[in-house]
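Given as structure tokens, the chain that follows is alone and in the form predicted alone.
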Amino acid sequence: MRVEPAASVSFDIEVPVAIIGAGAAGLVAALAAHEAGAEVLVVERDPVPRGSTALSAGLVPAPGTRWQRESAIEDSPELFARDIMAKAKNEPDPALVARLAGAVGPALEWLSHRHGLPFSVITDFRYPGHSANRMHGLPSRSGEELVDRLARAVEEAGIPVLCEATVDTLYTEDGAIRGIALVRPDGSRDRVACRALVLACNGYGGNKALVAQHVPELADALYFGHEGNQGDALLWGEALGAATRHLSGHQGHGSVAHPHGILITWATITEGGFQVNAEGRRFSDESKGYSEQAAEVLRQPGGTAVTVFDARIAGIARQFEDFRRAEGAGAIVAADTMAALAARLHLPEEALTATLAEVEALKRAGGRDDFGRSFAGVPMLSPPYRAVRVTGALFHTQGGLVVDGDARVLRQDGAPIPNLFAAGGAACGVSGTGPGGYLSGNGLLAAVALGRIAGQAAGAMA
């Protein structure tokens, strides 16, 4: 990735507003700098658009919308703000976290009124830390469907998404960006001037280099991103002397199907199940939630944990494609006693039945057990049983470039780079300095608010 003098180069186009990457955040930017006016040209390094938003369950948190009142949620932008940061011991900056939680409702709005995505709200689970029911999906509740819903958006509105085409190069003069160099697969190369540039190409977790340097505990964990995201937006922002903060702060998953790679959903802890490692026994609290439990999971004996809940929980989590293809895949074991799922899973019966009579009963007395983790009000499991083995994983980074209110990424002073924006991965979240900061949606939040944002500057900049 490079920075250079625009001062002798021969651009081949030029566009008012350029986007590299076209995940949810870039087809989002794309979409409001469209509609502010601005011709747009969006640079995609894969055959079609997917990026990390295609491997997530594409379930964004927003407050105050219309679908919760349609379900009586109350719910507001300052309470949602004050989740996450509760969430993130206060190290996030509060007037972003504002800035997001408050646009992130209407950005929803406007792409279900103008752009026809259908977003419903969960109301059947809550994700740990939100003190709402405010999680938003399409009704795969897949992250395929929504970026693939996004990228029909696009085409439909006429903006060119140029694919296969990587971005290697960026052109400056007098501190402000001045074009993009790309790279086709035959080697050809295209220089495309702008009047605005758009980074929405994630963060780092591709980039083992980076991950080692800066998210040594998960350094060896699998990724489960795209591989793509090799912190493009990152180091050219360092070579253009931009702040950055919280580059420790990260996404991970305590639920992967192993070796199936598939996303388990978080309803199946939520709801009432727990986890064991290869023992049988429990070994944390895992109602903190799926990001820190990532690493949890990745100590445990052979880097593997086996959830375990019950048909009624499966039921709820079938909402998911994810949790239906896992199905499919054999990844669900089923059984009508501990014993045969103990037997299935290669687990110790003894230890696996004594774990969950030792679960229920705290069940039953509303008890809190020695990690912490409080039961009550949490449903007791029934026969059939399910569970399924997992492994921890990296999902995406949350530290980034440092952006203001519009998106604009800051320079280590404080001041603007003059006409550069940044959205989702790119820019630093609102997750703070570790897994534990990371409040359920807070990736797909900066990628369709700040992506939102970032294109509406851009385009009345452009």
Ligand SMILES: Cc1cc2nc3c(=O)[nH]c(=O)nc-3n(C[C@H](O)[C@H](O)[C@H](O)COP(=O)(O)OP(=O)(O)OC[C@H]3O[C@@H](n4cnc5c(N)ncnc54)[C@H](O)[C@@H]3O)c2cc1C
Second form
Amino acid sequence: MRVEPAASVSFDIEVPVAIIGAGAAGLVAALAAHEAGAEVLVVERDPVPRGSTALSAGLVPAPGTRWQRESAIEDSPELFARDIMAKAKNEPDPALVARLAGAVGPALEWLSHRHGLPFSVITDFRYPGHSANRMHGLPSRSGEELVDRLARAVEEAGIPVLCEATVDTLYTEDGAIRGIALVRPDGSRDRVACRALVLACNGYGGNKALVAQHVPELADALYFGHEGNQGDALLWGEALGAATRHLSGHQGHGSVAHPHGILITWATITEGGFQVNAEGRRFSDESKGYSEQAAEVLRQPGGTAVTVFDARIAGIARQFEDFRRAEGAGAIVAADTMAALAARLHLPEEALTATLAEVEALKRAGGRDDFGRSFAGVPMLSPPYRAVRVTGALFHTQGGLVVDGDARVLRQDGAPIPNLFAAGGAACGVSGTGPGGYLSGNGLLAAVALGRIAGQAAGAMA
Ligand SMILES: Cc1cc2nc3c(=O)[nH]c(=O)nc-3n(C[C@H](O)[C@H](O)[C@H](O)COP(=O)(O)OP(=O)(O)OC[C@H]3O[C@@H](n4cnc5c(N)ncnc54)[C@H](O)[C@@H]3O)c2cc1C
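Could you give the coordinates for the form predicted in complex with the ligand, as opposed to the form predicted alone above?
Let us now look at the entire complex, which starts with that chain.
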């Protein structure tokens, strides 16, 4: 990934706004820039827009939405901002947190009424750290549907998306961006001049060397995000003298069905399930969150754990396409008794039965275990039981280019690079420096809210 002077370069075409990446951030930015009156070109390395967005559950946290009001859920941007700051131990930039918390609800309502995305709010379970039910998703609760519907909206708006085109060079002049170069699979190249550029090409989770450098504890972990996320925005930013922050920040996940490689919703835990290792014993406070649980699971023998839950919880989890796929693939084990479950999973029966008894006693007493998990108000499990063997994985990185409230990329001295914007995983998010700072939904929050802000600002400038 290169940054070169524009002085002697002749460009093949010119567009007012160029956007690199056609995941949620890039597609939302494209819609917003187009609405601001600018002509837009989106450049995407894959044959069709997918990105990590397509791999996600597509759930976007948003406070104060009309869907929440219809379900009588009380929430506000201030409460959401407090939850984000609390989860990340006050590490994120409070101004950016407030900006995103205030922008994401209107962004979802805009995507719904302008572009027909039929969001609804999840009311039957809540992710750790959220003090209101504020996760919004499309009917299938899948990111594939999110990116498909966004791509369709972009197509209907007449915005060109140039696929199978990888941007490898940015051209600069007088401290601003003048254009980009892209290369196609047959080696042919084009140079595109632009008046504003949005980096929406996500983080560096797919780049082994950058992960080893910034997130060494997950250097050997399964990477569950999109392979195209090679850290190009970070590398260009560094070459441009941009400020970077929280590069060790990331989202892990301690609940990927093994060996099937399918995401199992954390509702299996929040609704009363627990995780045991190969000895049939619990090893952590699972209620802290799925992100920090990735490293906990990887520390167990074989780097795996078993999540134990029941048929009621399976009913809730079934709203997720991924869970239904996991059932279809035979990843979810069912049994009427713990003894039968232990036998099917090759776990020591006595230990597993004792673990269940301990957990259920804690729930009855509303107690807290030695790891710090409180079981007050947590529903009891009842037969028939369900279980799934899982491993820990890296989902995506949360550090990146520092941006201001208009998504403008800042230099190390705090001044903006005048016409360069970053959104989604390309920008430093709001999750701080460690896995525990990731509040569920921080990923798509930065993609959707910052994507819209970046598109509006880039569109207005061009
Ligand atoms: C399994 C999984 C589940 C998740 N679930 C959730 C969830 O429910 N809620 C949530 O908030 N977050 C979730 N996340 C995180 C979320 O998916 C990401 O934060 C979000 O999709 C990032 O969007 P993006 O547009 O920045 O990146 P992406 O969707 O990854 O899009 C970036 C695009 O840029 C393209 N690109 C990269 N480099 C170049 C280049 N040089 N030239 C051209 N194109 C390039 C890539 O091919 C890609 O298509 C999940 C992540 C994973 C992996």
